[in-house]
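The chain that follows stands alone, in the form predicted on its own, written as structure tokens.
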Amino acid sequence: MATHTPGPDPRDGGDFDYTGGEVERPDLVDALDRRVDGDVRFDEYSRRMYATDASAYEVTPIGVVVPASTADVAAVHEYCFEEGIPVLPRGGGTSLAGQTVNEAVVLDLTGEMDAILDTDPDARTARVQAGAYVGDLTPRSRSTG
């Protein structure tokens, strides 16, 4: 019987990070740029890639913002509050039913907010930053229980 063995994780600093293409709302891009430390995307490239997830449907959004920290995320939802911008949190981009995708500035949570901070097998339960994958959290959770 052949055995798989997994290649490299993407997440773990592949050289993934491709951008390109016309930028939408340059004067958004620069508000937004000064007042987050995390990624500010909103290159043709960047927007067609966070236009679906595991459902039919494709929304292109106005851009993506993969904040650094919760002071990203709220700086974000301060400004675009203010200028009257929706806003997308997304994770995985895995909703069967079009929930990650729409005409808003999207964050992506899974590029710097996807630590685990703290397991308890005995009692079920975990602490973790919203950008965290249940696949990381299952595999930590079994090897200390």
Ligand SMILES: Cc1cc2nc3c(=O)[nH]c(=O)nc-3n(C[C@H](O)[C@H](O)[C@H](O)COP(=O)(O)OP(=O)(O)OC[C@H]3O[C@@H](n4cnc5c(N)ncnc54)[C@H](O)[C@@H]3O)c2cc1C
Second form
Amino acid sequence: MATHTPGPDPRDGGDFDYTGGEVERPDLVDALDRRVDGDVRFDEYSRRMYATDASAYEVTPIGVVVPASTADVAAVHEYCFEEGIPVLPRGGGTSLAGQTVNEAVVLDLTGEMDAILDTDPDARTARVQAGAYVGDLTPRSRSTG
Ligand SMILES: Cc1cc2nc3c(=O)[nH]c(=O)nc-3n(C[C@H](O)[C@H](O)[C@H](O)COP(=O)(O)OP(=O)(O)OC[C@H]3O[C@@H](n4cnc5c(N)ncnc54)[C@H](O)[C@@H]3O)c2cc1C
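Next up, can you give the form predicted together with the named molecule of this protein, since the form predicted on its own came first?
Entire complex below, previous chain first.
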């Protein structure tokens, strides 16, 4: 029978400490705050809010950023990549296998990046931001003709 050997943890060598659910990098909050216009939420309440999704898993994230723009998304990725900190984007959190919970900086795209930019029902195309709700999109996708 084949056995699975885990590879190296990609977080090894990252310039951050995260042990026992506590963030040991207080400057991380300030570093992210300086780089984004959106909300940076590292308080206990917010972290617990984002510790679950529609699955049975529960993992408290390092912190949460609610980006206001694609520039914010890029800034978080750039900084966290440099520091070796995992980033986990999240939409509605309805995935069922724990995909949106982890020890990472969670990006909540539904907060301010939920715009429906344009729809063309006849061509069956739509341009949306990553956090758009399908419930908002569906009525605008119906052809009037
Ligand atoms: C009651 C119920 C019924 C369901 N029925 C169906 C069904 O009928 N058919 C079906 O296909 N699914 C179904 N699902 C599953 C779920 O709805 C889908 O998985 C859904 O598409 C997930 O969308 P989300 O926005 O909630 O993504 P999330 O759960 O927030 O994220 C899903 C994954 O995508 C990643 N991700 C999210 N946003 C981004 C981004 N901007 N950039 C990069 N990665 C990103 C996340 O990191 C995660 O890995 C159901 C779920 C529930 C709870």
